[in-house]
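In C-alpha cells, one chain follows: the form predicted alone.
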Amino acid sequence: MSEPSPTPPHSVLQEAEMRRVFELQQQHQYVVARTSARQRIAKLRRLHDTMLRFRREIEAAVWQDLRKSPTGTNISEVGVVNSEIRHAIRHLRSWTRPKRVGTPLVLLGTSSKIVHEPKGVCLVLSPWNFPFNLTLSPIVSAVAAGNCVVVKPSEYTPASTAVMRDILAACFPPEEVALFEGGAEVAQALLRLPFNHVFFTGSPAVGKIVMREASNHLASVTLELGGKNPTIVDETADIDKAADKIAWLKGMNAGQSCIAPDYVLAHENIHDRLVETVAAKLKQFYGDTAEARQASPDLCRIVHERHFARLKTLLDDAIQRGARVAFGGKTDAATRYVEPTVLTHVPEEAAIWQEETFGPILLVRPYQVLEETIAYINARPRPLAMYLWSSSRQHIQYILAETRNGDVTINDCGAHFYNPNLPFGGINNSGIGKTHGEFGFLEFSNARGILRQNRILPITSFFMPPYRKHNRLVKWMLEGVVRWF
C-alpha cells in the first residue's frame, strides 16, 4: 500500500478555499444582481443594526489594535459606516432607477436609457488605519450596487478583523460576502483570481502592484491612496480656528490617516503665531506636559514596530539636518508612541519631505507670496486632499484654479470626507476613482446603455448601401443641420 499523501500546507488549503468561494460567488452573482432596491436595503439595514449590536466588541478590538478611545472609534469607525449605510438606504431606489436620455434627430423613433448594473464579483483590499471604516464602507457601496464581495482586511489589525468576520458572517452568506485573513501572500493569491472589480486602499507603491495584477484580467480598479496633503494658511486666515482644526486632524489616529494635513505653508507674517497656536491646541487636547500627553487616552499608538521605526527615522533625520522641534518630539519604542510633533526650518533634503509622513509629525514652512505655494505644491505628486485657510475670495479662487488634487476643504480640515454627497478620492498618484454615497454606488456599477427601436421603418434604414443614393441626405446632415443649430 502506498504511503498516505502529506497534508497540504495551510497556504495551499487557504488558496483552494479562496478559489472555491470565488467560484461560488461567480455562480451566485446573477442571483444577487436581480435583487431589488428593497432587498438590498434590507441587507444594509441588517449590517447597520449588527454594527450597533457589536459596538462593544468593535471598541475593544480597535483599542487592542490601535489604542484608540471608544469615543474616537464610535466617531471615526462605527459612525462613519452607519452614516454611509443610512445615506444609501435613503437614496438607493433613485440610484437604481433607469435614467431616460434624449434622442438625437438621426435616431428618431428610438428610445434610450441607462441602467446601472452590478459589476459582478468584487475584491476589497482594506488598510489598517481605520479598519472598520475603510473595510465596511466599500462593502456598503458594493452591496448597494448588487455585487458579491470578497474582502481581505489588513493583517496588522487582527482583533478588528476577527470582529468584522463575525459581523459579516451574521449578515451575509459566503456566496455574497466572504472575508479572508492573512498577509501579503493572501492578497497576491486573491489578485490572481479574475475579479470584475478591485477596490484597494493603501499606499501608491502597493496601488501600482494591485493595478498591474488587476490588468491581467482587465478588471476595473478603485485605488484610494494618499500623498503629502498641503495646508495653506494665508495672512487673512483666522489663526485660532486654523490651528484648532489642523491640530485636531493631525492628532486624530496619531496622524495615520490619508486625509491628515502633511505640511503647512504659512504666510511669513503669521507663521510663528500659527506654530505657537498649534502647540497650544495640542496641549489643550492631550495634556500640558509630555508625560500627560503620553498617558492621554485620546492619542493612538503607531500600528506596528516597522511603521514606528520608519517615523522615528524620518524624525531623527530631519532634526539631524537642522529642523527645529517647535513642539513634541518624544517617542517610546516599547509602546510605539510618537508624540504629536511640530517641526519648523526643515531642510529640503530631509527625507520627510519626500514621502507621506502618515504619522503625528507636522511640518510648517513660511512663504512670502502666494505664487510660492502654487509652485511648491505643483512640483510634487498630486495629493489626496488640500486645505485652504483664508478670508480672501481672490486667494481661494487663485489657489483652486492653479492646483490639482483629489478634494479640497476651505476653512476647515477633513470635513469633506464626512459629506456623502461629495465624491471622495484622489487623482493620479493619490488614487483612481471616487467613492462615498452615489459615487461609491457608481464605482461598483456598470452604466449599461440600452436603445430600443420603436418604429416599423427606422430612420437608420435610410443609410443602408449603396451609399451614393444618400449623398444629398448626408450633405444636409453635415451642413444644413449644423446651420440650423
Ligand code: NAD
Given for the second form:
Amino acid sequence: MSEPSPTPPHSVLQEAEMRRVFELQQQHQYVVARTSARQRIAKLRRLHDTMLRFRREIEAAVWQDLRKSPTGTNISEVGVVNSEIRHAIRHLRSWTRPKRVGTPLVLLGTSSKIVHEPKGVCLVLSPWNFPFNLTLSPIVSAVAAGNCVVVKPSEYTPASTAVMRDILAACFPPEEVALFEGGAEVAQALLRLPFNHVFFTGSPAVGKIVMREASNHLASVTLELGGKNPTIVDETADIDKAADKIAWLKGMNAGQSCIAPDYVLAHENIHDRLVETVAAKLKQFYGDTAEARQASPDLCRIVHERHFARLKTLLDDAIQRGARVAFGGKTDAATRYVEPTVLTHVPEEAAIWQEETFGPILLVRPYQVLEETIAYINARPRPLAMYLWSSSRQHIQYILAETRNGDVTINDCGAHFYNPNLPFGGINNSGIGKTHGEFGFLEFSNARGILRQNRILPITSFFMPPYRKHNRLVKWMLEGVVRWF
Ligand code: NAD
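Which structure goes with the form predicted together with the named molecule, now that we have seen the form predicted alone?
Everything in the complex follows now, all chains and molecules, and the chain you saw is the first one.
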C-alpha cells in the first residue's frame, strides 16, 4: 500500500478553503444583514474610491487580458461600476425602507408591510468579456442588499482577476466578500455549497448547469445569459445614425459583448446603403486600410485561442457556403485578431446563424415585408437585446407587440444598458431575473411580508369551526353580497 501524499492536491486544499470561507460568511451573515443603509453606503463609497485608486492597474490588466484601450476600459469597466455605485448610494435609503401595503376588509384590524431583507450568502460567477463590470456590478447590488458574497471571475482574464482580488481585499473582510480563482471545476465546487442565491453571468449552456446545481439546494438564481440579438432597420430609418451605432456597438470589445447586434434585418430598399454606411463607419473608427485597422489601439483582441478558433471556423464556414464579405474578413491567429467584418448573403444553413457570434462579425440580411422579421426572430430563442431603427410609430408598435426579448433600444444601440432605472436581463434562453439599480437590489433581497394583528377580536376568528354555522356568511361572500377583499 502506498503512503498517502503529505500534501493533498491543490483542488482539495482549495475546496477546504472554500468551505471554510463559506461557513465563515454563514456565521457572519446576520451581522452584515443588520447594517443600516448608511453603513452600506459607506462600504459602497469605499469600493467606488478604491476603483478610482486602482485605475491604472485596471487599465493595464484589461489591456493585458483583452488588449482594450485604457479609455475604453474607463468607460465600460470603471465608469459603469462607479455609476452603478453612485445610483445605489443615491437610492439605497428608499430601497431598504419597509413598504406599507393595504389591508383587505376581511383582515380589518391588521397592518402589513414588506421588508426587503438580504438573502444571506450569495455566489457570483462572472464571465470574461467585461471582467470588472460584470463581476463588481452584481457585488454592488449584493452589498447594497446586505449580503455576504463569494465571487469567482472567469479563468480567461487572470490579470483582471488579480486586480479585483486586491480591490476587494482592500474594501471587505473575507467573511463579507471573498474571491476565488479558477475555472469550471472551481465553479462546480462552489455550486456544491448551499448558497442562498446564485448570480451567474455567462452562456446559456453553462447557465443550465448552474441552475441544475443550484436546484440541489433550491438556491434562487439570476441568470444573465446571451443569444443572437436582432437589429431591424426599416425603410423609414435614419441610415447614417443606424450604421454609426451598429458599427460602434459591434466594434466595442471586438463584438464580445452580450448586447452587441448579432444580425441586422434590413429592408431591401435600404439594405445595400446600410451595408456601405456600416463599412464607412468602421473605416472612420478604426482606419482606412486593413493594416491600419489591425494596428488600431481601439480594437480588442479575442480573449483566447479557443474563442478565436470558434470565430474563424464560423467565418470560414459561412464564406464556404456562399456568404459575401462586404467588409473586413482578415484574421490573425498569432495575435487572436479578427477584423470587424460584415457578411451578406449568408445562407440559412451556415453555422453562424445557429449560435451567438460573440465576435466582430455582423450578418446583414434583407427583408421585403415587416412580417418576415417577426417570423425570423420568433423562430429563434428569445434574445437578450433588440434594436429597432424606424421613424414609423406603427412599425415600432407592431414589432414590440409581436416579439418577446429582454430589453429593447429604439433608434439607438445598447443605450438601455446605461439607464439604471431600467431592468436589465433576458427571458428564457437569454436569462432569468433582472439586474441594475433597484432591480439588482431586489434580486439579492427576500421580500418578506409581515402582517401584524392589532385587534383583540379579529374578523378571522369568525371562521372557527364548526364551519357550518358560517354557511350563510360564506355564501354571501362568494356571491359578492359581502365584500371580503
Ligand atoms: P461561460 O458560460 O463560458 O462562463 C461564465 C462563468 O461560468 C465563468 O466564470 C466560468 O468559469 C464558469 N463556468 C464555465 N463552465 C462551467 C461549468 N461547466 N460549470 C460551472 N461553471 C462554469 O461564459 P463566457 O464565455 O465567460 O461569457 C460569454 C457568454 O456570456 C456569452 O454567451 C454572453 O452573451 C454571456 N454574457 C451575458 C451577459 C449578460 O449580462 N446577460 C453579459 C456578458 C456575457
